[in-house]
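Only one chain comes next, encoded as structure tokens, the form predicted alone.
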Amino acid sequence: MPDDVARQVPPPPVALLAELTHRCPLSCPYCSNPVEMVPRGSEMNTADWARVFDEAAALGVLQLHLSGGEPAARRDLEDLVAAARGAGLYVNLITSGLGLTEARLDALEAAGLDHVQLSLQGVRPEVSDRIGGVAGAFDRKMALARSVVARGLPLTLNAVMHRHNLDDLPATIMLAEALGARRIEVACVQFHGWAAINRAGLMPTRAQTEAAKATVAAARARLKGRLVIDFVPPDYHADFPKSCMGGWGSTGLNVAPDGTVLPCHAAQSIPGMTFPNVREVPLALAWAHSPAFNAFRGTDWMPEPCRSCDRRSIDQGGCRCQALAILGDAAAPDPVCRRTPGRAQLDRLLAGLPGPEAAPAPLTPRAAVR
């Protein structure tokens, strides 16, 4: 390789999410999948997937994601933790727990896997089988997470917050440290795939914002040493964005199920890019040469007043996929952000959807995968 070329070549990514299906026994209206699902039938096979855990370890990658979908929904699951872990990589299962019985989880544990995140839909069962679109799911959960503990393995909850449950938040912190576990997701959601056809009522109001803020301040206090409490507050109601991803291909990247390799899980909404395929493309060359990659990696590609801004290291522009949603162009500030013009935009989307007295917009489920 020329030493020009050379020099380019980015740090390689700290994780790797491997999306290995879309198949989900869930309707999560939230689902980041994006709308035009993988088929089952385009799914990458075990062989294919074992290659890649190979080529990520080799690329300097360290944690890998296995995530879906479903990835119980995949009957060679734990042939992909045993490959994985023969890889050298630290495997985590982000799972709804549907699909995992206790014989897979001994099979699982005996394969290497190293960490269960478990996706939590609601801390009531009545809301958290209604937004999931199964009954007793919510039940099936709490008997996994308190299962994985007992075995030993680290359990973090992955709570996504929105409009239906954001007021039950002191409660679902409640519950991880109840079930023992180490970590919680607070995770808003954040409006890509299903949750962007879900919006107007999936959009927690103002007030749920601060009341969370201030909910997730006095747990960090309270339980600090005991449990971790990751938040990513909803977008809307901040002044900045967030570093999406970290930065554009700067700490991780994605492979959907059929092998296509992303910088994030939604970037296949942005028109005009040619994503690579790892079917087709070693992952290394995916990372450090595809266009698609090095189109907003780094701080050259921004616009004003993003190039001039002191915030541009560490916010990194933005999310791209919410500037294409927004202002149908994701090259353009992040519409998050009060010192760009885009603001305006976004701030009357805001005031178009369901104020705090009125009941928000009905909810279309995710669909099913064949």
The other form holds:
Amino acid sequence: MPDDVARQVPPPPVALLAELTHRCPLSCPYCSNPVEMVPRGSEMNTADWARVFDEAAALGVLQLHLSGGEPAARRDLEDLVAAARGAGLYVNLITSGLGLTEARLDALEAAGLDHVQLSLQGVRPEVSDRIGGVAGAFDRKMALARSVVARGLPLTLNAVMHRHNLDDLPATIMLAEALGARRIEVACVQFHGWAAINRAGLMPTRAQTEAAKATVAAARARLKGRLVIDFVPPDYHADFPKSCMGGWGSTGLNVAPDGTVLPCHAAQSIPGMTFPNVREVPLALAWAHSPAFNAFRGTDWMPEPCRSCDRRSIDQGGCRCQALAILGDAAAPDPVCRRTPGRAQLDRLLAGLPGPEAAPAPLTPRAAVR
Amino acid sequence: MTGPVLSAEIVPRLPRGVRLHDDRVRGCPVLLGPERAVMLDPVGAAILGELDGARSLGEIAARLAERYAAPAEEIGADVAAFVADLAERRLVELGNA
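Here we have the form predicted alone; I need the corresponding form predicted together with its partner chain.
Once more the chain from above appears, this time first in line as the rest of the complex follows.
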């Protein structure tokens, strides 16, 4: 009997991504917030979030990512950092850098902020400011980066890469080095939500992808012990899918601005799923027992060829949202996998995108929400 | 282990933004840093517990050898390998005495 109960409770999550708000001054064409955003009036208040942080720590969460939108759009950000740190969480701020004055950084530092992750839309000011849609944004980001490093706080650059800036990868890594960042995340755009609308303009060519892999490998060898490089390659060009979220409901969870608890930031794109809300149910219950979190947990849900595949515990069948986006079925194997029939559909889609000789399609920016 | 062996003179320390945490849910100590959570066994936790920004690797090995009544040379090699691995991941900083 105790064994049965134990088996039904999944291991605790390590990380929680708190989308504090969907408001953001930028208008990136690959915005990862859902196409339908949570309006300001529906955002949870300071006390709601503080309770979520306490529940998360009690559940076993170690790493808290304060994200958005732009988390600095929340005037109570300093209080939220203090509450999270008080709960015993490692507090990571994921920011565009806009809206963070020196005075606010002082307050965040005093509140116990552990780590700053700064998004980068490009390494050249004209690319950065065109992609993000805010003139002068690049210079403000650089000023923030220097201030974070001068304070002794660890800095990660989160460089979002795609067809328009992937050729600048060597310069991007050099910028991280010059700024004194401890870590860089080279994150190639994944095609969900708004990014899927701009796929024809954002999808890197195969040659760009191969060059990026070589650049990362060389930089990792050269900068070992100085700069940690995490790399998310454009997976359409891969042979096997990414291990999305380390497996659905396995290591991390998201809480949306209105308290909706999600297995990943794009999960709301899957039709027919009902997600728990932390305003109504405890986080631990949402994690362990909600139908949404159990829908694709483990290996029982898998169709063939995943179910009998020797890679099923490596990639967990890949990304559910990608299966939905390409094949129209969230329960299908990720079509990136060359062992699955869905790959032909992805290849047809790739063949229809602008080739290396053609100009990339123009990008449709997302309207900034303030 | 690959790479150069660290000198016993080196003084390791946890940089800002990297800290030890007592994970009561999983019942083990864990080292937290940027996007990293390293679950520690009792040996790893004992080593990191000795880092105070003043003690050298040699001094740390000597203290652990005494506490666990183990050969200092063996402990010294383990400590150096463990610290070198974390330094490669920027979870430990190496300074000079």
